[in-house]
Each structure stands twice: as C-alpha cells, then as structure tokens.
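Take a look at this single chain in structure tokens; it is the form predicted alone.
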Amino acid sequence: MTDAKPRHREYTDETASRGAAADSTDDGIARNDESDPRQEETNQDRSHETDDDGPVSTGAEAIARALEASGVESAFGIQGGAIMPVYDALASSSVRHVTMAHEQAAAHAADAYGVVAGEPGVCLATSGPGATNLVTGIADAKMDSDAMLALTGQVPRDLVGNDAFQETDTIGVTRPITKYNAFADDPNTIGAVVEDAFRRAGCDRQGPTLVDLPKDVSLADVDEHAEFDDTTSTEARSDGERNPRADPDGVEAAARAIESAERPVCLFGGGVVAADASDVATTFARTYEIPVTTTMPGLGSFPEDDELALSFAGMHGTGYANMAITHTDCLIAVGTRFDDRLTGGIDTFAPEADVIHVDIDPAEISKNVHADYPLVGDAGAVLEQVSAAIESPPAAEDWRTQCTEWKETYPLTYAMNDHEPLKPQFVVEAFDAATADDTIVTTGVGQHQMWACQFWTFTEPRTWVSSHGLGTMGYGLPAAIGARIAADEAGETDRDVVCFEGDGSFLMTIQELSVAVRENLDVTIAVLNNEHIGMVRQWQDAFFEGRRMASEYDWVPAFDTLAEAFGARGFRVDDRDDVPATVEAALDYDGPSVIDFHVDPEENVLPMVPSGGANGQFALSEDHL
C-alpha cells in the first residue's frame, strides 16, 4: 500500500446507460406477454456461453454458472456450513467474492454495489444466523427499491422443520421484505431459479430477491445443462415485466394540466435514478422551465447547480423546496412513493396542486397522496410521452421569480465563529470542494446524513448512496465498500468514494474496516464525531424537554487510532484551519483512510419540519420547534 495516488477525476457516465424500470407486487407475480428484444439478445448470449462453458455436475455448480450467465462480477458474503458447496463452486468461477466481517454488511455492500453499477448486487450467507443477519440489509433494500439478490444456505431438505443446527425459516422470515423469494428444492432447476431471481431484482420496480439453497440440493448431481432448460427459463423470464408506457389518454390529460399551470413544480424521486431517466428528466424540466425539487433518494437525478434546482424537500429539506411544494398548483411527481418524511402531514402537502404521479408500480398510485393524473409506466418513457404531448409550455415566469426569491430568503446556512467548535457542515463543504462531480457519497444514518444531503451539491445520478426508508445506522462503511468495487469494475479506479459517518453510526459496522484494508479499497471515511447519537439528542431537546436519555456518550474511541489498528490511515481534526489540508491528505492516500472530525456536539440539523407537520411551516431555529 502506498501513500500517494494519481488524481484523475474526469467523469465517465458509462453506468448511466444501464438499468431498468420498475416492477410489480411484493410477491413479484405479474405477467407481460410482450417479448422484450433486449431479453432475446440476452438469451442468445446465455446459450452461447453455456455451449462454450460445457455442462455442470452439481447444484452448486449450476448456481455459480447462473451467476456468471447473469453477468455477475462480484458478490459479498460470509462462509458457513450450509452454503459451503456454493462457495466451493465459486472458487472455480469468474465471480469475485468479497469476504465481509458481518452478513448485514454484506447485504449493504451488495445494495450499494447495485445502486452504483445499475445492476443487482449479490450477497451470500449460510443458514440460521447467517441468513437472519442479512435481514436488516434486505429490508433496507426493500424500503429503497434497490436491486439485490441474496443467496442463503439451508439445512438439508430432510431436516427442514426439525429445528436442526443453524436452521431458520428463511423463506418465512424474508417474505415480507423481499420482492420475491424461492426455496430451491430441485438440483435440475436450481440454476434457472437463481437466474430468474437475479432478473426479477433488476426489472420493473427494483428490489431484493432471495433464493434459499438446501445443502443437499447444492451437493446433488444434476442433468447436463439442466440449469439452462429452455422451458423453465422462458416461463420465468416472461413473468413480472410491465409495459413501460402510460395510458395515452392519461398522458394527454396530464399534458393539458401542465400547459395551464401557473405554478408548476417537478418532484423527482429515486425511481428516476433507478430507471436511468435523469437525462430525460433534466431535459423535460429545462425544456418547459419548470423548477425542480427532489426526494432524498432522488438526489443527483437533477443537477443541483442548475438555476431551476430547489434541492430536496421534506423534513430536513430546503426551505425554498418546501415553499414551492406548498404553493404549487401542479406537482409533477416522478418515481416517488410520497413517504412521510417527504410529505409531513398529508393534508398540508401540496394542498393547492393537481398531482401528476408517474410511477412504474400501480400500487403506489394514490397510496399516500391522491393522484389527479395517474401515469403508470417507466419514468423516462412516460416523461418522453408527456413531453411529446405538450403543445405549449406553462406561463410560469412569475413563479420562477418567486422560487428564486425563496432561495434568497431561506438559504442553507450555519454560523461558525472564531473559537467555536468545528462545524460539521464546514467539513462536508470542504470535501465537496476538494472532489469531482462524479464522487460517490455514502452515509450512515443520523445528523451527518442530513448535513451531507444539505451541503453537498449533487450533479450526477448514482453518486448518492444512503439508507432512506429503513434508516439503518452503520450503512455508510459497507456501502462505501460496495460502491468502491462497482466503480473499480467500471474502470473508474480514480473516482473518489467518500463516506460520511457519525460516531454512533460508525461504531455499528466499524469491523468492516478490516475488509477495506484486506481488499486495499480506496475509500475515505469522515467521522463527524459529536459524541452523541446526535439526531436523538436533537429530538430530545426539541420534543422531550431536553431529557437526554441514552443519547450522550461519556466516552468514544479515538477513531484515528482505531483506523491505524485496523491497518488503515488515521487522522484527527479539531480545528477548522486543519480541515482542507487533512481532507486532501486523506483523499490522496491510496487505501482506506479515516478522519476523526471532532465537531460541535450542540449543532442541530435545520431547517426542520416536525414529524407530521406542514412543510410550509419549517423551523429555521431551535426556537421555532
């Protein structure tokens, strides 16, 4: 490991050409009889590879072959008794396996890998505790509609239900948190089942899938080429794909609503990024000069340095975004499920607006916010339909002026005077200034996550990787590992990966530093150390009369020293004057580095909309809460 690395930060957007749209119900069952030319091409490629690679002899080899045929390059996991046959087969496959320190982290790494690569990430674990340790990561991916395939070992079939050693009902446990799961009970179809689960994870509305693999099935002999059986595979592939285009009559009605709007606003969600529709969405907004706000998962779907950008809305969103949402008369919402941290009180969310809701999943239409113009389909395809149907842009010059005035009235800001503690917002801004636009940012969950959202200017899709719906503390470091490997595989070895963590969040998965060191992964971790579970402390001060029960730490480790103990490079910063040079030194280090920033423990995340409150009544100071 060396101390210096070349700094080359030219952006390449190869990943923007990948990805798919959305999907189906939670059990993944939906049918589309239309053939997909892309799938036909893939089938031909698969057949060619099968012929070249020859037959397989066991269920485990069929699994490894299925992963190869699906294009899987890397997988994250931990060995164990019931999954050992699969690992044995992977040893002679082209799939790179990254051994993580904990199965939860394997799931987070696979999740992040998928977000950056635009293809499902893959994680593996053994039965029992291995599988249950994956659960948090699977649930996290489900909440954020992230594409991921989990493969779990299982006890032999004749022991299932006997409370055998390391047995748990993985199918039952994961059914509510997966898009699709399957118990593979036949060695002759096990390869097709794995292929199908991988495809389901990445198609339509994306999400996690899981295949449970009994050890005796993995060890059993299979018929030659059985995992590529045409009948089984064709039936599986035709299941779960939707028409990407919306109903034409609905599109026409939505276009008329946009034309007549006086105060239109676009709201771009994570579905825009997942569908690789950021370019289409940006063109749409710029063509009709419509101001744009995003959800947190939608950060990067529209360049935040554009004059139309209002950044993200919701609980800790910008004041100007929340003002625009509150006063718009036409909300064009694309790829969002209107979660409660975005909407606040439903009755006060966009109360004057006609709502145009574009989403691939019909189950999301009018689930939380009533859609006056429901458009079910792929984000990019539907926006192109709507754009083609619009005959004249809305007359919204005065509205754009109003949005600009709100940006000037309610800017994101913070105070940092001499002799005061270091401010976390300053650290985020320093990293943003020192890195290129294509830098990948991962975070844990807490105050640091919100400061990263607020004070980093996101201009590219697939550069923001975080835990949104589930809010999983400890997500940031394993996500950085998955993101680093995805970027490296894309040939972007000089692209920076920066992880912001809080001290409480970092301690939940700090063991994954061993993986970053072992794999020599170039990631930079900034710990915004306030010696609190900061967001809990902030809420206790605001809503529990300042009773700081179990949110303050009397002691925290020296994270720079811990980093060195793991074999990473450690830094400590207490003074703002030391921030720029230390940031540069950490970024220049060719390997994992950790900076322990000791920041103001009393700093709060503002603005803030109290839970269930009105977005237009955001608090700008603690006195407003």
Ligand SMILES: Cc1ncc(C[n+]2csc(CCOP(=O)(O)OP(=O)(O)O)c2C)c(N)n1
Second form
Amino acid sequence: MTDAKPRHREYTDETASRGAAADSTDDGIARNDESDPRQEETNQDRSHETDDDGPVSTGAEAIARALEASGVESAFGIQGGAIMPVYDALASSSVRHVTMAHEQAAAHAADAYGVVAGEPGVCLATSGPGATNLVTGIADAKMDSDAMLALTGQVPRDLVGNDAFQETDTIGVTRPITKYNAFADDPNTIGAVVEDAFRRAGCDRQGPTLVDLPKDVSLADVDEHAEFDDTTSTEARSDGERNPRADPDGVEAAARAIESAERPVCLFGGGVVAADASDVATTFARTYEIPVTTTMPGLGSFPEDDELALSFAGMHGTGYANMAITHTDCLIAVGTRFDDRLTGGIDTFAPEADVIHVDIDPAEISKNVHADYPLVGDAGAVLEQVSAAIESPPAAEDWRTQCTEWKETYPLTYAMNDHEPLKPQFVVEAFDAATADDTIVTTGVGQHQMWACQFWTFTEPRTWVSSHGLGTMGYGLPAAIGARIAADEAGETDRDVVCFEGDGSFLMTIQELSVAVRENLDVTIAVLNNEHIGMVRQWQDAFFEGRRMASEYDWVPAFDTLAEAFGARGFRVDDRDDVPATVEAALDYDGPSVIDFHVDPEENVLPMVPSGGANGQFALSEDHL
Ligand SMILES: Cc1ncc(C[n+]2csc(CCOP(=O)(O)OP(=O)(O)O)c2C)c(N)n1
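Shown: the form predicted alone; wanted: the form predicted in complex with this ligand:
Now the complete complex, all chains and molecules, led by this one.
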C-alpha cells in the first residue's frame, strides 16, 4: 500500500509528458468529438504518425491498431480515467466512437450492432462503475449468443487488489457472463490479446468476450523488438478451424428419420441467423415441404409469409406452432438451446417426436431436451449435409393440411371495438404495413415485445433485435442506435429502424435519446404506453388474484414533449384513426422521433402457455389461465 501512491503519481507524470491528459476528462472527450476543430487538427497531426505501418509505440496504440486490423468501424462507450489512454489512441484511429449516455446502453448498442452487421460489436468503459454498468449488457449478449467485444479500463497493475479508486475485479465479475475474458498485463501482447478476443467473440458459438486493460499497460511503451509467445491466439485460431460438418453416420441416421417421418417440423433458432444459414434453412424446408416454426430469436430465419411458416412457438407463440410441436413425430431443431420459455414443461414438449438437434455447441446437445439424433456443427453446413443424404422427401401431405387447419383455428387475433381504447397490436400492424421487409425492429421487454413478435411479419434475417434470454427492460432504444449505425455503415441508409418500447422499458434507458439526437440517427420509437409495467400486471391478474402491487405507474411523463426536450420529434396518439398518418410522419422524419401511443392498459398478450405448462394447452383468453 505504502509505495503504491508514488508509483501512481509517476504514471500521471509520464502521461502528461506524452501529451495525453490522464486526469483531465475535458481533453480526452474533446478529442473524440469530430465536430470539434481542435480534434480535426489533432487527428490530422496524428495521422502522420500512425498512417504508416510502422511499429506502435504504446499499449493503447496497439489496441487501436488491433481494432483497425479486425475491421472495427464503430465502437460504443463512455470515457473515464483508466480507459483514457485507449480513447486517446482511438482519436487517431479509423474507428468511429459513439459516446453513449450510460455504459449499459453502450453494451446493448454494440450487441445490436453485431446482430445487424454480422460482426462483433465493440463497447468500451472505464474501470469500476463503467465496467459494472456494462454487466447487464454483457450478460444479455451471453444469453443470446451475440458476438460482442468489451474493453474495460483497469487501475494500474501495482494498484490491483488495493481497493484503488474505481477498482473492481472486472475479470472476476464477468467470468460467468463472458465466453472468454483476459487481463492484458503486457504492452507487447496487448494488441494480439484484443484481436484474439474480437475473433473469439465471432467464432463457433458466438458470444461476448472482454479484455481488461490496466492503465499502466495501455500507457507503457511497446518494445518493438520484443518477441512474445502467441500460443493463446494460435490455440484459439486452430479452435476456430473446427470442422463445421457433423459426423456423417449421424447425418445418415437423421436423414432416414426425416424420410420416414409423417409429421415433421423444423424448429429454427437464433443459431440459424447467427450462422448466416437462413437461405440454406429456407431451401431445406421448402425442398422437403416441412412446416417451420421458430424460436423467438429465430424470427426472420424463415419468411413468415411462406405457407409453410407457423411463426414462433413457446409461451406467447402461436397456437398453431405449439400444436405442431406437440404433435410432430420428427422435430428438426437447428441452432436452439431449448430454453424454458420455448419448451414449457419438458415432459410435454414434443412428446411424440424423434428429436434431431443441430448445434455448433456440443454442450447444448441433450442439455434440456434429449437429442435422438445429435448433429454437432455449423447450421448451414449440417443442413446441407442432411439434405444431400435425404433420398426421398417425407410423405407429409396430410400433416401439412393439419397445420394449415390449425392456422385457421387459432389465428393471432385481438378485439378492437369502436368504444375501446387504442389496441397495441393495431399499432404494430400499422408499422408493419407502412415499412419494407428489410426494416429492423428492436424492442424493450414486456408485453410490447411479445406483440412485436406476434404481429410483425418477419421475412428476413437480422431484422429482429431483442433481448431474449435475459429479458432486459431498456434494451430497445440503445439497440436501435446500434442497429441504425450498422445499417448506415453498410450503406443501407434507407432502411427503417423501428423500436417498440413499453413505458416502463423506455424509462430505463430514455437518456439515450440524447445520443440519437446528437448523432442524428434516423430511428422511430413507438412507445406502447399503458401506464403500467404491463406484463407484470398481466401476470398479477392471472396468477396473483389481480393484486396489482407496484405495477401501476398512475403517472408517466408525456413522452412526446420529453422527446422534444431532447431535441427529437415527438407525437402523441390516442385515437386509432390517427395511427396511420402519424406512423407515416414519424417514419418520414429524418432523425429520431418518438410516438407516445396511449394504448389499452387492460390488454393482455395471448395466447399464453403458463410457465412450465404444456405447449399444447395454451390459453386463448384470460379465463383459461
Ligand atoms: C431490467 C428489468 N427489470 C425488471 C424486469 C421484469 N419485467 C418483465 S416485463 C416487465 C414490464 C415491462 O413494462 P413495460 O416496459 O411498460 O412494457 P409492457 O409490458 O407494459 O408492454 C417487467 C417489470 C425486467 N424484465 N427487466
């Protein structure tokens, strides 16, 4: 403890002599503001230093180079003491930094960016509270197997363990919620570690990775002649070259099971989207005329306007999808971890089916649902293998007729009478009708999220961005920001980004409107405002005898005027007749807009399979719950 303080001062002095301001946040932040003339000058000056491929001089510069070498175009984060050297190096890099209002939002934005771009998103935070604020977003990405790299500042190495200012054991805190994390303790390898972590995030089963960057290592000089042991990244690289094809004997056996099935169903999960296998999966289902249901993250993996589409299954999935899963004799499940919101009770999930389970992660095989035919490998590669092995399609005409009948018997529906308040489902349908197929939809968590799943027709992969496994309220707006930036970077500036939020969810990250305004991001936020945390209210009515403890807000801000205060466009809609024109006006506005839809506070999400219940016994009305 005693000699720690002088050493810390040494770093401050050393930093100052390099021209980086270790303790002046003013200086660091200004360098990241592209509109600041001071920064333009700085960037230009520095470009002379870094444009050549010469050796990097500090750990921080090695990090910036590693991000550039990985092809990172944008990163989301917030400045702070321990991460300042990295930001200072980013100022002279090609990476665009988007300053968020809260680190949780930086993680969600990076996550969503990754989903839309198909490349890992990157977020940055300082040590201590910056890193802990990222935690929810990292856990969210882990649950959904979304590729993301988090870079966190850390106190200098000699202060680690001293309860130093803004010290948190970020490695310890994030170990259970990352795919991989690393403490970078050597300036000579720090760039390689960052590159490696980026690559790991996007390979095999994707997920969040994190590199903790002690400030002294970021500031330290890189020894251009140093030789370092690159074993870690070499191991990881060979790991990434794992055979994506499944065992041929297993493939043959699965093909025979499909050929002889009378009631086959495909279940496509988020893994199909992550593996960019939607085309292969769609061709597979169409070739063998097999009805398709998806998981919630799998929405968009198969066009929902196809006659084989049964939409999504599970707790709030369609009645027809749940009937098909309950009665199938051959479930071809691809890229799903069979989470409990999908399966309901395991004993009643696909009880008559032989289960073929295709997954890149062997740990998922028979974890929740027993796999009769386990096929470990890449979703697209394995489906192509199975397809090549099938000699004759299953004879399933009667089954397809049955599935069509279920669609007619259990359509998604809602009542909308003249005297009733505006229905949230109607709003989702209005947006769907007003937008193109490639529109990106993001949501918060709650009833509004389920209505988006149910009443939007998803036809393309990477258009559906939501918090599935963790169910994180507040995900929608920062996700819309990340999605917008990814689409813009891909040159898809005409694509719409629509965010459905609940009033409760929106209030959790509403401060990110400041980012959307500052960056002039064209996102449209539809608040389905029921002045309740509606999903909780629904469960209280169904399972707690209607005692609405802490679920009624009674008062929420006027989101339209609040939006205007942020500098966004604000609209308010109470009447059904005003919906189409207001939706058009908000979509036409070239910048962030918010529509505060005052919707029926008593509306429920149906159908519903109660937790742990049987998918085949879904409730179609409140009375059935
Ligand atoms: C961060 C977080 N806290 C609490 C919850 C529990 N929860 C799930 S849904 C929900 C209600 C969400 O309310 P709102 O955003 O208004 O959406 P609505 O259900 O009314 O559409 C709550 C509180 C959660 N999912 N996430």
